[in-house]
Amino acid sequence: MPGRQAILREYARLAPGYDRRWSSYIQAGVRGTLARLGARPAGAVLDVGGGTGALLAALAQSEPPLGVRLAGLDPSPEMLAVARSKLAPAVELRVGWAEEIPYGDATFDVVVSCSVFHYLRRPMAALGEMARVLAPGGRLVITDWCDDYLACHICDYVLRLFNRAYYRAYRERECRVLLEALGIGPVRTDRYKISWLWGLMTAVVQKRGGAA
(Lines of atoms letter the chains of each structure in order from A and count residues from 1; the text may use other names and numbers.)
(Lines give C-alpha, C1' and ligand atoms only; values in the text may rest on other atoms or scores of the structure.)
Protein backbone atom coordinates (compact mmCIF):
# COMPACT_ATOMS: atom_id res chain seq x y z
CA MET A 1 0.00 0.00 0.00
CA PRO A 2 1.42 3.44 -0.97
CA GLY A 3 0.41 4.99 2.37
CA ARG A 4 2.21 2.31 4.33
CA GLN A 5 5.37 2.70 2.30
CA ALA A 6 5.30 6.46 2.93
CA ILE A 7 4.95 5.87 6.68
CA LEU A 8 7.85 3.41 6.72
CA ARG A 9 10.10 5.80 4.78
CA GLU A 10 9.21 8.75 6.99
CA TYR A 11 9.85 6.99 10.28
CA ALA A 12 13.02 5.26 9.11
CA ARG A 13 14.31 8.78 8.49
CA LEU A 14 12.95 10.30 11.72
CA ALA A 15 13.78 7.50 14.16
CA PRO A 16 17.38 8.46 15.12
CA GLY A 17 16.42 11.97 16.26
CA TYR A 18 12.73 11.47 17.00
CA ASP A 19 12.86 11.61 20.81
CA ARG A 20 15.11 14.66 20.83
CA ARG A 21 13.13 16.60 18.21
CA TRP A 22 9.66 15.95 19.62
CA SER A 23 10.47 15.52 23.31
CA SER A 24 7.97 18.02 24.77
CA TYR A 25 5.14 16.82 22.52
CA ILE A 26 5.83 13.14 23.26
CA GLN A 27 5.93 13.66 27.01
CA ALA A 28 2.78 15.78 26.96
CA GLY A 29 0.96 13.00 25.13
CA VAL A 30 2.22 10.40 27.60
CA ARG A 31 1.18 12.51 30.59
CA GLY A 32 -2.24 13.22 29.11
CA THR A 33 -2.83 9.57 28.31
CA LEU A 34 -1.77 8.27 31.72
CA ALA A 35 -3.79 10.95 33.53
CA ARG A 36 -6.96 9.83 31.72
CA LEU A 37 -6.32 6.11 31.80
CA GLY A 38 -8.08 5.84 35.14
CA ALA A 39 -7.26 2.90 37.41
CA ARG A 40 -3.67 1.68 37.27
CA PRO A 41 -3.20 -0.97 34.59
CA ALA A 42 -3.21 -4.58 35.68
CA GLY A 43 -2.56 -7.75 33.73
CA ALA A 44 -1.30 -7.02 30.22
CA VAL A 45 -0.92 -3.74 28.31
CA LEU A 46 -0.46 -3.34 24.54
CA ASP A 47 0.77 -0.04 23.07
CA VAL A 48 -0.33 0.11 19.41
CA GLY A 49 1.93 2.33 17.32
CA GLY A 50 4.24 2.70 20.29
CA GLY A 51 7.11 4.15 18.27
CA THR A 52 10.20 4.78 20.38
CA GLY A 53 8.56 3.36 23.50
CA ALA A 54 7.93 6.54 25.53
CA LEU A 55 4.60 5.37 26.92
CA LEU A 56 5.86 1.87 27.71
CA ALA A 57 8.92 3.37 29.43
CA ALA A 58 6.66 5.55 31.58
CA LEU A 59 4.57 2.53 32.56
CA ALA A 60 7.65 0.44 33.30
CA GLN A 61 9.10 3.17 35.53
CA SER A 62 5.93 3.66 37.58
CA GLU A 63 6.37 3.61 41.34
CA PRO A 64 5.57 1.22 42.82
CA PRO A 65 6.36 -1.06 39.84
CA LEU A 66 3.25 -2.08 37.94
CA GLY A 67 4.10 -5.75 37.68
CA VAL A 68 2.20 -6.07 34.41
CA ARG A 69 3.05 -7.56 31.04
CA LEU A 70 4.01 -4.77 28.62
CA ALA A 71 3.99 -5.13 24.83
CA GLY A 72 4.44 -2.71 21.96
CA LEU A 73 3.53 -2.85 18.28
CA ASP A 74 4.81 -0.54 15.55
CA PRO A 75 5.32 -0.87 11.78
CA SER A 76 8.74 0.80 11.83
CA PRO A 77 11.71 -1.44 12.73
CA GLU A 78 13.83 1.69 13.16
CA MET A 79 11.47 3.18 15.76
CA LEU A 80 11.29 -0.15 17.60
CA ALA A 81 15.09 -0.31 17.69
CA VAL A 82 15.09 2.97 19.59
CA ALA A 83 12.39 1.60 21.90
CA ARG A 84 14.40 -1.54 22.57
CA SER A 85 17.38 0.55 23.65
CA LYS A 86 15.37 2.09 26.50
CA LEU A 87 13.15 -0.84 27.58
CA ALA A 88 13.85 -3.97 29.60
CA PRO A 89 14.14 -7.27 27.69
CA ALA A 90 10.88 -8.42 29.30
CA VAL A 91 8.95 -5.81 27.30
CA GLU A 92 7.77 -7.52 24.12
CA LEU A 93 8.12 -5.49 20.90
CA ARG A 94 6.73 -6.58 17.54
CA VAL A 95 6.68 -5.12 14.05
CA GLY A 96 3.11 -4.82 12.82
CA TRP A 97 0.20 -2.62 11.79
CA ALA A 98 -2.80 -1.51 13.83
CA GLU A 99 -5.15 -3.02 11.26
CA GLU A 100 -3.53 -6.46 11.62
CA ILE A 101 -2.54 -6.94 15.26
CA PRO A 102 -0.56 -10.20 15.62
CA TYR A 103 -2.11 -11.33 18.91
CA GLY A 104 -5.00 -13.58 19.83
CA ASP A 105 -8.46 -12.54 20.97
CA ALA A 106 -8.84 -11.04 24.47
CA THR A 107 -5.08 -11.07 25.12
CA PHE A 108 -4.75 -7.65 26.81
CA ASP A 109 -6.40 -5.84 29.70
CA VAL A 110 -5.46 -2.40 28.37
CA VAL A 111 -4.90 -1.42 24.73
CA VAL A 112 -3.55 2.08 24.25
CA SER A 113 -2.60 4.10 21.17
CA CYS A 114 -0.98 7.53 21.39
CA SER A 115 -0.56 9.91 18.41
CA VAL A 116 -1.29 7.21 15.84
CA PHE A 117 -4.90 7.78 14.84
CA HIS A 118 -4.13 10.54 12.31
CA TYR A 119 -2.12 8.03 10.24
CA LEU A 120 -4.84 5.37 9.99
CA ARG A 121 -6.47 5.13 6.58
CA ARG A 122 -8.88 2.46 7.86
CA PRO A 123 -9.66 3.63 11.38
CA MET A 124 -12.55 1.23 11.98
CA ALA A 125 -10.42 -1.74 10.90
CA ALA A 126 -7.73 -0.68 13.39
CA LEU A 127 -10.27 -0.08 16.16
CA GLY A 128 -11.84 -3.46 15.44
CA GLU A 129 -8.47 -5.14 15.88
CA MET A 130 -7.80 -3.27 19.13
CA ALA A 131 -11.23 -4.32 20.41
CA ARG A 132 -10.59 -7.93 19.36
CA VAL A 133 -7.38 -8.28 21.38
CA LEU A 134 -8.91 -6.48 24.39
CA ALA A 135 -10.28 -8.69 27.16
CA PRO A 136 -13.83 -8.19 28.50
CA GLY A 137 -13.79 -5.46 31.11
CA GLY A 138 -10.59 -4.00 29.64
CA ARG A 139 -9.92 -0.44 28.57
CA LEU A 140 -9.17 0.93 25.11
CA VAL A 141 -7.41 4.31 25.30
CA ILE A 142 -6.84 6.52 22.25
CA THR A 143 -4.90 9.79 22.40
CA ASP A 144 -4.41 11.91 19.30
CA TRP A 145 -4.33 15.40 17.83
CA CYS A 146 -7.61 17.24 18.23
CA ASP A 147 -8.84 19.05 15.12
CA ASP A 148 -11.02 21.31 17.29
CA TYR A 149 -7.91 23.40 18.00
CA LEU A 150 -6.92 25.93 15.33
CA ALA A 151 -3.22 24.99 15.15
CA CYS A 152 -4.10 21.32 14.72
CA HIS A 153 -6.66 22.21 12.06
CA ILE A 154 -4.12 24.23 10.07
CA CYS A 155 -1.45 21.54 10.42
CA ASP A 156 -3.97 18.92 9.30
CA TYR A 157 -4.77 20.94 6.16
CA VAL A 158 -1.09 21.40 5.25
CA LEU A 159 -0.12 17.78 5.89
CA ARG A 160 -3.01 16.46 3.81
CA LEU A 161 -1.60 18.43 0.87
CA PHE A 162 2.09 17.67 1.25
CA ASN A 163 2.72 14.58 3.39
CA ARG A 164 1.85 11.21 1.83
CA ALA A 165 2.30 9.38 5.13
CA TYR A 166 -0.36 11.47 6.85
CA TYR A 167 -4.10 10.78 6.65
CA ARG A 168 -6.31 13.11 8.77
CA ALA A 169 -7.02 14.52 12.22
CA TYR A 170 -10.41 14.26 13.92
CA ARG A 171 -12.57 16.52 16.05
CA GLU A 172 -13.46 15.23 19.50
CA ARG A 173 -17.05 14.55 18.39
CA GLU A 174 -15.87 12.63 15.31
CA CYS A 175 -13.56 10.47 17.41
CA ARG A 176 -16.37 9.71 19.83
CA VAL A 177 -18.72 8.73 16.98
CA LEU A 178 -16.15 6.26 15.61
CA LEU A 179 -15.63 4.67 19.01
CA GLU A 180 -19.35 4.48 19.71
CA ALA A 181 -19.80 2.76 16.33
CA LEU A 182 -17.37 0.10 17.54
CA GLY A 183 -20.12 -0.91 19.94
CA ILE A 184 -18.03 -2.52 22.67
CA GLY A 185 -18.91 -0.27 25.60
CA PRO A 186 -19.35 3.27 26.94
CA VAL A 187 -17.06 5.99 25.57
CA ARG A 188 -15.59 8.92 27.51
CA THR A 189 -13.68 11.67 25.66
CA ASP A 190 -11.68 14.65 26.83
CA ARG A 191 -9.84 17.36 24.90
CA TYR A 192 -7.07 19.49 26.40
CA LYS A 193 -4.31 21.93 25.43
CA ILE A 194 -0.67 20.95 25.82
CA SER A 195 0.59 24.39 24.74
CA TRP A 196 -1.00 27.72 23.92
CA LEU A 197 -1.35 26.50 20.31
CA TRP A 198 -1.63 22.73 20.34
CA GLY A 199 -4.27 20.40 21.74
CA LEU A 200 -4.88 16.69 22.14
CA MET A 201 -7.84 14.49 22.97
CA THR A 202 -8.04 11.20 24.81
CA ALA A 203 -10.90 8.72 24.52
CA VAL A 204 -11.42 5.81 26.92
CA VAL A 205 -13.71 2.88 26.13
CA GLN A 206 -14.60 0.30 28.76
CA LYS A 207 -15.25 -3.04 27.07
CA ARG A 208 -18.36 -4.77 28.33
CA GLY A 209 -18.30 -8.21 29.85
CA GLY A 210 -16.10 -8.14 32.92
CA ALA A 211 -14.55 -6.17 35.74
CA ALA A 212 -12.01 -3.43 34.96
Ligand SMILES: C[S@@+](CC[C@H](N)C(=O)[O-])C[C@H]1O[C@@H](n2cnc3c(N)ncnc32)[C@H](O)[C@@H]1O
The other form holds:
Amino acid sequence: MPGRQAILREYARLAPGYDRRWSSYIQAGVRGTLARLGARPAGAVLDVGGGTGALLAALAQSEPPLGVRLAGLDPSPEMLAVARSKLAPAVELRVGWAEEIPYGDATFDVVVSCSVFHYLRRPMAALGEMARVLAPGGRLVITDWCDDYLACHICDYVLRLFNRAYYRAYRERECRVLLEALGIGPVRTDRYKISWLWGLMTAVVQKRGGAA
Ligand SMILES: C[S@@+](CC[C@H](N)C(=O)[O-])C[C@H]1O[C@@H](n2cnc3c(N)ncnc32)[C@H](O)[C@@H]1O
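Next up, the form predicted in complex with this ligand, please; the one we just looked at was the form predicted alone.
Zooming out: every chain and molecule, the one shown earlier first.
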Protein backbone atom coordinates (compact mmCIF):
# COMPACT_ATOMS: atom_id res chain seq x y z
CA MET A 1 0.00 0.00 0.00
CA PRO A 2 1.57 3.33 -1.05
CA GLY A 3 2.88 5.44 1.80
CA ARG A 4 2.70 2.78 4.49
CA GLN A 5 6.43 2.08 4.71
CA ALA A 6 7.12 5.81 4.86
CA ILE A 7 4.60 6.23 7.72
CA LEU A 8 6.12 3.33 9.64
CA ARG A 9 9.64 4.71 9.18
CA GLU A 10 8.55 8.24 10.14
CA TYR A 11 6.92 7.15 13.40
CA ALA A 12 9.63 4.65 14.35
CA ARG A 13 11.97 7.66 14.20
CA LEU A 14 9.65 10.15 15.93
CA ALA A 15 8.23 7.92 18.69
CA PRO A 16 10.91 8.33 21.40
CA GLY A 17 10.74 12.14 21.35
CA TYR A 18 7.17 12.60 20.09
CA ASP A 19 5.46 13.57 23.37
CA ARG A 20 8.17 16.03 24.36
CA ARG A 21 8.56 17.66 20.97
CA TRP A 22 4.88 18.07 20.13
CA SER A 23 3.42 18.37 23.62
CA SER A 24 1.44 21.60 23.17
CA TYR A 25 0.10 20.53 19.75
CA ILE A 26 -0.94 17.11 21.11
CA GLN A 27 -2.68 18.62 24.13
CA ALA A 28 -4.48 21.18 21.95
CA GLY A 29 -5.78 18.35 19.76
CA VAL A 30 -6.92 16.37 22.79
CA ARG A 31 -8.66 19.40 24.33
CA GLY A 32 -10.30 20.37 21.03
CA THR A 33 -11.53 16.82 20.46
CA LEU A 34 -12.87 16.27 23.98
CA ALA A 35 -14.56 19.66 24.05
CA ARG A 36 -16.49 18.82 20.89
CA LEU A 37 -17.30 15.25 21.81
CA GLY A 38 -20.41 16.51 23.60
CA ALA A 39 -21.96 14.17 26.15
CA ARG A 40 -19.23 12.23 27.90
CA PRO A 41 -18.71 8.72 26.53
CA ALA A 42 -19.88 6.07 28.94
CA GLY A 43 -19.29 3.04 26.77
CA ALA A 44 -16.47 1.81 24.58
CA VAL A 45 -14.09 4.27 22.91
CA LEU A 46 -11.66 3.55 20.07
CA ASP A 47 -8.85 5.99 19.22
CA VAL A 48 -7.76 5.36 15.61
CA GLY A 49 -4.15 6.40 14.99
CA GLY A 50 -3.92 6.95 18.73
CA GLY A 51 -0.12 7.20 18.62
CA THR A 52 1.43 7.64 22.06
CA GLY A 53 -1.98 7.52 23.76
CA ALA A 54 -2.51 11.15 24.82
CA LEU A 55 -6.25 11.11 24.19
CA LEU A 56 -6.76 7.73 25.88
CA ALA A 57 -4.69 8.93 28.84
CA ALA A 58 -6.91 12.01 29.15
CA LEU A 59 -10.03 9.84 29.05
CA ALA A 60 -8.60 7.36 31.55
CA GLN A 61 -7.64 10.14 33.97
CA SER A 62 -11.04 11.83 33.94
CA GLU A 63 -12.88 11.46 37.19
CA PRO A 64 -15.22 9.59 37.14
CA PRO A 65 -13.80 7.42 34.33
CA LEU A 66 -15.42 8.37 31.06
CA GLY A 67 -15.06 5.19 29.06
CA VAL A 68 -15.71 1.78 30.45
CA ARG A 69 -13.61 0.31 27.67
CA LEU A 70 -10.75 2.20 26.05
CA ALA A 71 -8.91 0.95 22.98
CA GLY A 72 -6.23 2.37 20.72
CA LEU A 73 -5.18 1.37 17.23
CA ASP A 74 -2.02 2.50 15.45
CA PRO A 75 0.22 0.99 12.75
CA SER A 76 3.42 2.06 14.54
CA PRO A 77 4.63 -0.42 17.18
CA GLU A 78 7.05 2.23 18.45
CA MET A 79 4.25 4.78 19.07
CA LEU A 80 2.16 2.08 20.76
CA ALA A 81 5.10 1.12 23.01
CA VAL A 82 5.14 4.70 24.34
CA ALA A 83 1.35 4.54 24.82
CA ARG A 84 1.68 1.22 26.66
CA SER A 85 4.19 2.71 29.10
CA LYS A 86 1.69 5.31 30.29
CA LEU A 87 -1.69 3.56 30.08
CA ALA A 88 -3.22 1.02 32.47
CA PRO A 89 -3.12 -2.61 31.28
CA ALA A 90 -6.92 -2.52 30.89
CA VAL A 91 -6.53 -0.12 27.96
CA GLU A 92 -6.40 -2.31 24.86
CA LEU A 93 -3.78 -1.38 22.23
CA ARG A 94 -3.56 -2.99 18.81
CA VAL A 95 -1.30 -2.58 15.82
CA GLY A 96 -3.34 -1.81 12.71
CA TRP A 97 -4.48 0.63 10.06
CA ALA A 98 -7.59 2.78 9.91
CA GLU A 99 -8.45 1.23 6.53
CA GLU A 100 -8.64 -2.27 8.08
CA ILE A 101 -9.82 -1.91 11.66
CA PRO A 102 -9.43 -5.26 13.45
CA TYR A 103 -12.74 -5.10 15.35
CA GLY A 104 -16.24 -6.34 14.62
CA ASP A 105 -19.18 -4.24 13.47
CA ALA A 106 -20.79 -1.87 16.02
CA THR A 107 -18.18 -2.53 18.73
CA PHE A 108 -17.68 1.08 19.91
CA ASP A 109 -19.87 3.91 21.17
CA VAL A 110 -17.30 6.53 20.24
CA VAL A 111 -14.58 6.43 17.58
CA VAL A 112 -12.08 9.29 17.66
CA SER A 113 -9.12 10.08 15.47
CA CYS A 114 -6.83 13.02 16.06
CA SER A 115 -4.13 14.34 13.69
CA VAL A 116 -4.30 11.25 11.45
CA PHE A 117 -6.47 12.39 8.56
CA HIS A 118 -3.60 14.05 6.67
CA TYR A 119 -1.90 10.65 6.32
CA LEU A 120 -4.83 8.84 4.73
CA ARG A 121 -4.41 7.92 1.05
CA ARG A 122 -7.92 6.44 1.02
CA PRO A 123 -9.94 8.59 3.43
CA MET A 124 -13.30 7.05 2.49
CA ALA A 125 -11.99 3.53 3.15
CA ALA A 126 -10.80 4.63 6.60
CA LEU A 127 -14.02 6.51 7.36
CA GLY A 128 -16.05 3.51 6.19
CA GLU A 129 -14.16 1.30 8.65
CA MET A 130 -14.65 3.78 11.49
CA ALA A 131 -18.38 3.92 10.69
CA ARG A 132 -18.57 0.12 10.58
CA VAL A 133 -17.13 -0.39 14.08
CA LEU A 134 -19.34 2.39 15.48
CA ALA A 135 -22.58 1.30 17.17
CA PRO A 136 -25.89 2.87 16.06
CA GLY A 137 -26.30 6.17 17.91
CA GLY A 138 -22.51 6.38 18.44
CA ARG A 139 -20.29 9.33 17.64
CA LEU A 140 -17.39 9.61 15.23
CA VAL A 141 -15.06 12.50 16.05
CA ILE A 142 -12.25 13.52 13.69
CA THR A 143 -9.75 16.26 14.50
CA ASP A 144 -7.02 17.37 12.11
CA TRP A 145 -5.15 20.35 10.69
CA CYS A 146 -7.37 22.71 8.79
CA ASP A 147 -6.18 23.81 5.37
CA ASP A 148 -8.29 26.99 5.64
CA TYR A 149 -5.52 28.45 7.82
CA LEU A 150 -2.59 29.96 5.92
CA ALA A 151 0.15 28.30 8.01
CA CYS A 152 -1.45 24.86 7.53
CA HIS A 153 -1.83 25.54 3.83
CA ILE A 154 1.87 26.41 3.43
CA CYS A 155 2.92 23.45 5.54
CA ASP A 156 0.68 21.18 3.45
CA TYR A 157 2.38 22.41 0.28
CA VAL A 158 5.89 21.83 1.65
CA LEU A 159 5.14 18.42 3.16
CA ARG A 160 3.52 17.18 -0.05
CA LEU A 161 6.80 17.94 -1.80
CA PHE A 162 9.26 16.65 0.78
CA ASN A 163 7.63 14.17 3.17
CA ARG A 164 6.73 10.76 1.77
CA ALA A 165 4.62 9.80 4.79
CA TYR A 166 2.36 12.82 4.45
CA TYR A 167 -0.63 12.85 2.07
CA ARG A 168 -2.78 16.03 2.27
CA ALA A 169 -4.69 18.43 4.51
CA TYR A 170 -8.35 19.33 3.96
CA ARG A 171 -10.41 22.48 4.20
CA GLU A 172 -13.30 22.38 6.68
CA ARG A 173 -15.80 22.25 3.81
CA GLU A 174 -13.95 19.35 2.12
CA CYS A 175 -13.90 17.42 5.37
CA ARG A 176 -17.65 17.95 5.80
CA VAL A 177 -18.32 16.76 2.23
CA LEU A 178 -16.36 13.53 2.87
CA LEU A 179 -18.22 12.86 6.09
CA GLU A 180 -21.59 13.61 4.55
CA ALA A 181 -20.75 11.18 1.74
CA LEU A 182 -20.33 8.52 4.41
CA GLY A 183 -24.10 8.80 4.87
CA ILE A 184 -24.31 7.54 8.45
CA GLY A 185 -25.86 10.61 10.08
CA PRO A 186 -25.70 14.36 10.64
CA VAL A 187 -22.29 16.05 10.48
CA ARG A 188 -21.12 19.03 12.48
CA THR A 189 -17.75 20.67 11.75
CA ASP A 190 -15.92 23.42 13.51
CA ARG A 191 -12.52 25.07 12.96
CA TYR A 192 -10.49 26.88 15.58
CA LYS A 193 -7.08 28.44 16.22
CA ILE A 194 -4.81 26.71 18.74
CA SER A 195 -2.08 29.37 18.48
CA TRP A 196 -1.64 32.63 16.59
CA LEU A 197 -0.34 30.53 13.69
CA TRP A 198 -1.99 27.15 13.66
CA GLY A 199 -5.58 25.94 13.35
CA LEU A 200 -7.43 22.67 13.72
CA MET A 201 -10.87 21.43 12.80
CA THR A 202 -13.05 18.86 14.49
CA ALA A 203 -15.92 17.03 12.82
CA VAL A 204 -18.55 15.14 14.78
CA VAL A 205 -20.87 12.65 13.12
CA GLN A 206 -23.72 11.07 15.03
CA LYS A 207 -24.53 7.67 13.62
CA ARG A 208 -28.25 7.12 13.14
CA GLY A 209 -30.15 4.64 15.28
CA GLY A 210 -29.77 3.36 18.83
CA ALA A 211 -29.43 5.63 21.86
CA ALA A 212 -25.85 6.89 22.41
C1 LIG B 1 0.54 12.98 14.29
S2 LIG B 1 0.40 11.37 14.98
C3 LIG B 1 -1.05 11.59 16.02
C4 LIG B 1 -1.06 10.64 17.19
C5 LIG B 1 -2.17 10.92 18.18
N6 LIG B 1 -3.47 10.70 17.59
C7 LIG B 1 -2.06 12.32 18.73
O8 LIG B 1 -2.99 13.11 18.54
O9 LIG B 1 -1.03 12.61 19.35
C10 LIG B 1 -0.26 10.45 13.62
C11 LIG B 1 -0.49 9.00 13.96
O12 LIG B 1 -1.28 8.44 12.91
C13 LIG B 1 -0.82 7.13 12.67
N14 LIG B 1 -1.26 6.76 11.32
C15 LIG B 1 -0.77 7.17 10.13
N16 LIG B 1 -1.45 6.62 9.12
C17 LIG B 1 -2.42 5.86 9.68
C18 LIG B 1 -3.45 5.02 9.17
N19 LIG B 1 -3.64 4.86 7.84
N20 LIG B 1 -4.24 4.36 10.04
C21 LIG B 1 -4.08 4.52 11.37
N22 LIG B 1 -3.13 5.30 11.92
C23 LIG B 1 -2.31 5.96 11.09
C24 LIG B 1 0.69 7.23 12.86
O25 LIG B 1 1.28 5.98 13.09
C26 LIG B 1 0.78 8.18 14.05
O27 LIG B 1 0.84 7.51 15.27
